[in-house]
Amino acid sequence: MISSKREMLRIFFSSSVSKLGVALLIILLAFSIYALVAFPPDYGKLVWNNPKAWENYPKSAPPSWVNFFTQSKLFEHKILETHEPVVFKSPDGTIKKLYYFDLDYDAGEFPKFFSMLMKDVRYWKSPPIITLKLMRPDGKTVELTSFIVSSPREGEKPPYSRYEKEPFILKIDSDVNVWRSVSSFLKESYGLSFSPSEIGKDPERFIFGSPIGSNFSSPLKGKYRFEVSVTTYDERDSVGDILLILGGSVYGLLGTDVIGRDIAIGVLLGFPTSLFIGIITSVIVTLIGCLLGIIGGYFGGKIDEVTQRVSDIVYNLPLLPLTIFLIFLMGSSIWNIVLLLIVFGWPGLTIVTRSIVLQLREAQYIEAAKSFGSSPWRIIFKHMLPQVMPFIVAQMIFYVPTFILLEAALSFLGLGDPSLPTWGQMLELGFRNGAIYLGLWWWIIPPGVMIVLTAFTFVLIALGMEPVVNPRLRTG
């Protein structure tokens, strides 16, 4: 019998299995806390499940680190952000703001697409003029495009606000003006004749290509500089963010899915959801199951009879099919999932706890406590519960991976909460979109590994609790 909590902890941490499990749990909790702090609560609904939020990201792109295993380096997706502009004021009152973006190009392929994104433009008099130039590594400069922000509407009063809610996206590679500009640039700089329609078939090849052999078959490597010029007519005019987006073949730590979502973000967001469902459900199920088992086992009679009959009925119900049916009726909410897992999860622990209490009830120290006039509740909490507690804690820990896997199974079947990204949902979306057949392994492996690793963590902790619960397993 363990005499104190300190002794229980000493026995638990004497095992290397326990130490590994606790170390992994700390890592999982750290990632969960970071996800909760770094992302707003409505991120899943407003961003993760919003295809428009990911339209500037590459689709089905593998992780960037695959470049370590390729002969020719793939182009990594780039999002170039603005810094403080260089400002020039003219005597006529116009103000020119120059934004510079630098790119060190060393890939063996061309970008997949090229876009410019602009947010929150405000002006007081005339609309600003936007010009985009590119300075290539060979010293040549090409003015890709120029346009004017939309004019004031009838009845609109200054300041005139544009692109405040929805950013303005200019697809450089599909802009006819860009095709014409590049066509003129090639004629003037290299004496090469390509019609705008020819350039429009693959604009990136001509914008970033080397003119060697007149075929532009390989990219021109080196340092590129983009210049975005914003000409305004009032000192109060302002521009929010300007982004240049160069679509790549690889992206980030874990790649993207078919709509461009960053899989690393999805995996990170799955940490708090999975741990919340596993831990909260396990704690509540353990409390209910153990409380009913202790009460039924100690008091006996009708209380025990009712508890056992209800436990037997619920315990023998098919959990997964019934849960699927009820979630289909009630709705795919995380609270409905937790509620149903609790409703059907407690009977097994009640039955086992009752059998332990039946043995403890006949112990001599329990009889002695009764003879001294101790109340039933004092006997339960003072004498029985400390003896059952190690078993309760071990079962609570062991239940966590069970409920995590159940939630993953429900999400894989399309019954998870759509507002919360989970690992099971990522697997379900991957299988539904043919990730295995298309070879998108980076979409399937990370969430699958995290489900297994999280379950394995709590299995290790549960194994470490076995010597605490069972004295015969202690080595010293």
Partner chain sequence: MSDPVIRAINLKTYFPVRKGLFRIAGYVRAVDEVSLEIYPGETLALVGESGCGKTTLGKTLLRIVEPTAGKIFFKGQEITNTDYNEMKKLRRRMAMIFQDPYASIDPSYSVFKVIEEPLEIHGIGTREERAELVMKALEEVRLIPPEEFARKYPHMLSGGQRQRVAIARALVLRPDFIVADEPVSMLDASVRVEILLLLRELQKKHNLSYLYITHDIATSKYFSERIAVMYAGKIIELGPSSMLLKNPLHPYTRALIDAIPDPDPSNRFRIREVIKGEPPDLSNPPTGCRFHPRCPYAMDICKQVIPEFKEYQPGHLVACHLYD
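Numbering follows the first chain given and starts at 1. Quick caveat, the model's predicted, so the values are computed rather than measured. C-alpha atoms forming the largest set that superposes within 1.5 Å between two forms make up the rigid core. What changes on going to the form predicted in complex with the partner chain:
- Relative to the superposed rigid core, residue 165 undergoes a CA displacement of at least 2 Å between these two forms.
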Contents of the next structure:
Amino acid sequence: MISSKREMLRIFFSSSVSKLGVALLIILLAFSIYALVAFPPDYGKLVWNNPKAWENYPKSAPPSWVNFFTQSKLFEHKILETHEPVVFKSPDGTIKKLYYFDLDYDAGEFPKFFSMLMKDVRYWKSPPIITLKLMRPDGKTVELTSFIVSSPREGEKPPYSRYEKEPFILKIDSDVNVWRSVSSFLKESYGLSFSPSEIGKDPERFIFGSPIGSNFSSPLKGKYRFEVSVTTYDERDSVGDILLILGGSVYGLLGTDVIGRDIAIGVLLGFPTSLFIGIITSVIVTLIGCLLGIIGGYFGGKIDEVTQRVSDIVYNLPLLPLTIFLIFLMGSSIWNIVLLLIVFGWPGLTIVTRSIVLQLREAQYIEAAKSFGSSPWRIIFKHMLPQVMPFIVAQMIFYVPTFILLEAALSFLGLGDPSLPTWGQMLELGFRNGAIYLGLWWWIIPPGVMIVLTAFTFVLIALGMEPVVNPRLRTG
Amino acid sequence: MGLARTLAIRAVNLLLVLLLVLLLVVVIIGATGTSDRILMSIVRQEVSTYRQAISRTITNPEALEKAVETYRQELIKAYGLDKPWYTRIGDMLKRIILLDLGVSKSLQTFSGSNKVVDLIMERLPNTILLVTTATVLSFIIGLLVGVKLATAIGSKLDRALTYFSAISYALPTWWTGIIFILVFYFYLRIFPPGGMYSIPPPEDTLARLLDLFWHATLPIIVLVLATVGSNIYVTRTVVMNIAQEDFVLAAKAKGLPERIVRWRYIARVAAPPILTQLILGLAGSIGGAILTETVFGWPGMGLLFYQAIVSSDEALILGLVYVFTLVYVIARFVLEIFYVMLDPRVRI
Amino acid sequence: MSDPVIRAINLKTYFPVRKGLFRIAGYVRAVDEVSLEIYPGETLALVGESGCGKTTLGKTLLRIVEPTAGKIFFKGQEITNTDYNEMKKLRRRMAMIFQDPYASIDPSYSVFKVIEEPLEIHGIGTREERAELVMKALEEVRLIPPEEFARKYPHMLSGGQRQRVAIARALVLRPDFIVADEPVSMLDASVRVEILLLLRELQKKHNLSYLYITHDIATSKYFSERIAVMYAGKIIELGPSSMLLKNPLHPYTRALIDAIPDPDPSNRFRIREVIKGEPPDLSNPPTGCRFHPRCPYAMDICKQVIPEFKEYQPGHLVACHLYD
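Alongside the form predicted alone that was just displayed, please also present the structure of the form predicted in complex with the partner chain.
Time for the whole complex; same chain goes first.
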């Protein structure tokens, strides 16, 4: 019994399976669109695969919400950014800009490291003076460092620009001046005597700690305020971004991988890629497959013989070893992968479409159409295709997860396209770096879950299509 | 008569598949210059062996070099390397069929051989052990559960099965394996993280066997999970369709007990399509083997494949592709024998 | 007498039987040297058992199936080998009504689309004009009100109604010749008469010629001017209906007529001739007269020589050695 389009939709949506599937699909699409909009197209090559971009992030750090489950909170990695400074102008022309950074400290451990980054300093007359101060919750203030930007060199003309390509990095862990300042601070405030080199072993402990006796074992919790003051001598002098980085043990929504990349971003980027691969491959394979099946089935003859033989052989080939071999030879670009999946994927549909067409061909209404002069193409498109259509659509939907899974498997084996971040590749990196044996579950689980979820969505939709295609299964 | 003929036709078909794959592979590696590289590496190997052998007798360095060079030229001519690659196709085909697959540049067997054939033969039984066990288990479970469920269409259990099948299909085998290792090894410490035996393997045979099982459990579970969902689903659907047929009704009307009806009438007719499902899943099992072995470090052909890719070992990859196809063709043929035996309608 | 609408001369339609991929093991001789004519405005009934080739003959005349040998003439023009485009134009003048009303119309098409399709294919009229023609066709086959029926889908109609739709579709191009292949066999007995009467009425109205194919010789009496009896791919008797039915010549014809149930109780003890045996295998028919294995009057010559199809009485032809 053939139903109109409206009835097919009604049957489709009558099962909860389809409803769930479609709901998930909408969510997937939403995330994909967001990913496409929020990130530039070459993000993969330029940022994702560039270790330098992730320098300031903790490596292999769990997500920050694990803190919900721990007694003593781990320090969450923080990157504090600049806001508008408070500006003081002196009558003698010096301009002092104060940049404030606030930090609410509630972790039970000390930060792993502490750095200050500064970019793009320009001055016209005298080099600016930079000072970094910290105001602690216990009211004490520590001046950590004070330095002058480098003077103009021989033959250099104003405006003098510094730290344009390479930002200025002040690492507390390796800057002796800071250690000295901290040592004096401790002497003044607590009367404790620590040499700069002693402090230099773990400066964060002293900067953020409150002593019990002479022990700095636990951090001082509360509100901290950092002040970076930039003193310049010309109106035109400017300073670009200033970042304060406090190295944490946990970071972000899904933690970081071994290079320090934000896994949440990686997962997000995977949405459009997976959907794209799955859908494009599936559509093309379906088109080719059913076209060949219809032509072979209807016209018969030599074309049919040849198509049958070829599809029989290709259908019987072991997919993965051959694909691996060919990708290995051809190089692992996404188009090669798509091409190979298509080349190996079309016979399935051809064989089935052909058998359906063979059955339909003998139907009396087809003969009737011939009797009043209908051309073969008209018969195919107007009489056969509408009958075959729901089945083809169902198959196409069913192919999507197949291809997504195949691409993930290929990526897992290291054959994926390196310029596109996919979930399979994230898992490959994790596996290769021993994330399983190290228990880095936040790296292993999310990409896999996303693969499963995406595939699952399409499987649900395909299952929902079953009653439409096979009237015997209709329950409504 | 029909049986033999059908099988013969199937055999021919599968042989065609094998030959085609072979031809494809040979042509491709020829055209990309890979075969040149492989043969050159063989030549180099033989030359260095030769050099070692004759350097005992010829001490004059000049004469030594001359002799080695002459030998090298002979080899090049013998292997046809002085001619373009397409002249060598026939030769290559013959060599591959006879399993003369060259040498691996990166790996060695336990006994120190780096011939590709030896490497593959060493690993092959491990893969067969894993995959066969998993396939048989998956088939049995699929059959039993599927038959059980077919009598309970529409129930909550049935609905749960639909979701389970969907999830089972959507789960990448290898990721499941990874999660298993994470849970059962890292957190629960019940199972080993991989490999086939503990290091060092136990001396006592029984203990060795148990050790093997212990290591094989997780990989087998993973492989079974990958296919059991669709097996159960297909079984249930097929049995459901058959159970509605009139001949089953006739059997029940005769008064036959449920069990006999279920097995002698329904299961027998349901077996062929389920077997088809197995056949279809076979290609997937090969892929599954590669991935699962990689995840669990199981020293079979699959892991070998992965290692070959990682180290760009062309000769090894080529040999593996051939052997995989060969194994696949043989396995398929075996299944097809069963199929044709069970379903008389297919015979020509 | 005017020229025949359709004429077949020594028409043969053989289907090759393939064993394996390449070998041809023989031929199914569905139509084995048939010659006949049908004149304007008349109905020729083609009667025979299932599998005797009558449907194939009908389809061959319309070249839905290609003839293997012989000639076909349509209104004087030879159409045996005309090409596709030429044939398409001619198809406006011929049509076919099929046996199974459930299978001969596309179930996903509305009644309107079913009937409109021939018009669309031949590019006749604008949409409005076509719509009008469709409505008229529906009225002609008594599917009234036509607007209501036009909107329905085949599965909403009864068998009889569907067959009316098929008839409407066959008529909409105003053909001259229609092959009606067992148009009422699959309908309920009560509906059969209606449909046959409808066909008759339309024939008179539009001066149509019918080839009425049936296995039931009883209906031919009322429906056709002439009857042709077919056996194993050959026409073995042909003649005006009343003459043939009152005085059947060929033993097979006689048996067919005898097999008609007779409602008159006084005839219930009449001995009838029952034909023994099965219809022959068309790929390997008996030698000589195809009917000889089942014929109660078979002679030696019947086993060896194929009887000639000759005129016995004016207009009444038979192929049987009894009348040599």
